[in-house]
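Shown next as structure tokens: one chain only, the form predicted alone.
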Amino acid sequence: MRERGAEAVVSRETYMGRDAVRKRRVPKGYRHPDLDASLNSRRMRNEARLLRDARSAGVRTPIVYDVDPRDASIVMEAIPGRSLKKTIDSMGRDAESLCESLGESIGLLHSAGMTHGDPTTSNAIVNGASVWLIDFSMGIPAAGIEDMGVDVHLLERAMASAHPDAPWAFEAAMRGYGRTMADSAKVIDKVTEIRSRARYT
């Protein structure tokens, strides 16, 4: 299996006799080659950072194996399942505890200081009852509170427009959130504040 994406490349190999998942950043012509080498090098090495830091924060993702600054890529644990778009999809109603579950990571996430940058229910894979958080490329380490207000309405928008008839997928998303991140209250105002914005501009 091989995905290209407009970031990345993702192909299935074998790593030391474990089913694993190579994603390497693709090169854009647009730019000098050093400094598009120099840029994924350093986006490859944040994403593996933000993987390995979310893990020990309780959020589960992948192990990450290895990493190749040069290639710009890495080799990560491959997670069985299907995406949580597609389970709500084909499950409706039913997935909304997985949903909530996706909350309580994200919320586990803004706790540790973290934010996903691209949470979608694309990039959370379901494993039995368990949802799983994948491509962080997008995530900031050292996140404030703008930050995770952001995060949280990108999901909002997200959920939306992947699944226009279940606005209940959202509403149980915020209630795993609300368990898991002590201040929830001040990224839901935050969140307020930037969807006022976003009106206006």
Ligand SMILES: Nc1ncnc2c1ncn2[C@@H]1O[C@H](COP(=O)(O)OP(=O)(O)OP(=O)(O)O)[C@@H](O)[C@H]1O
The other form holds:
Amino acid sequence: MRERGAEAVVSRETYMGRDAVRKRRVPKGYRHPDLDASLNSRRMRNEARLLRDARSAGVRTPIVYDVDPRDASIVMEAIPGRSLKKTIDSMGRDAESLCESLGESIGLLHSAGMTHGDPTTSNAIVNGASVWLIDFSMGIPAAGIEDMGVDVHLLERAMASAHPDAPWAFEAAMRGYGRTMADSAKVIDKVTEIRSRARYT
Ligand SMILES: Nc1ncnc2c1ncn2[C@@H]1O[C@H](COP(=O)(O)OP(=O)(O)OP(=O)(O)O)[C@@H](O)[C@H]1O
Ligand SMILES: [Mg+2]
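Next block, the form predicted together with this ligand, ref. the form predicted alone:
Shown next: the complete complex, the earlier chain at its head.
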């Protein structure tokens, strides 16, 4: 099952003189310590790898400076700015092109065969006119069309719940998505299927 938030601790530090963020997975009390350590270390490595591969695919993600398997932490570039969620809340429809950029980034990811896993407007940081993606811990490195459909469906639901008065936000994201994802029609068919499945179960 997907495990949600509140288990990562993010703190600021400097790495070789640069502003950095350390993301560490805190142990879960109810899991066996050995299982916990191996799960945390696997997810940390998954996240570090996706941050790097997404960046190679042209998506703006923080540079990974270091990984430390001992405490399952990643040290990465600190991205200045505020979340796309807060940006939409304060700018309203002026944030439409930023939503398109978010969709373009997800399309680039999918074109390169990966998913984000938790595509929300809280996991996107706006810096100037650019959108950066963070928080790849649930991402899939070798994703199929079904996984991509789930990713888009998650984005749709996240936007509907975070921005109930901004239906244009998801529409803008899908315009961007279609520009960078060649197989977008197949994925959108999957999304339709997932939506109707969700309705009847
Ligand atoms: N590279 C970064 N630069 C700037 N801020 C960051 C960066 N990474 C994380 N943050 C801040 O820390 C918050 C939490 O980080 P993140 O979204 O990666 O973890 P999470 O949602 O707590 O964890 P997870 O879903 O992996 O359990 C972000 O919403 C953001 O405000
Ligand atoms: Mg997050």
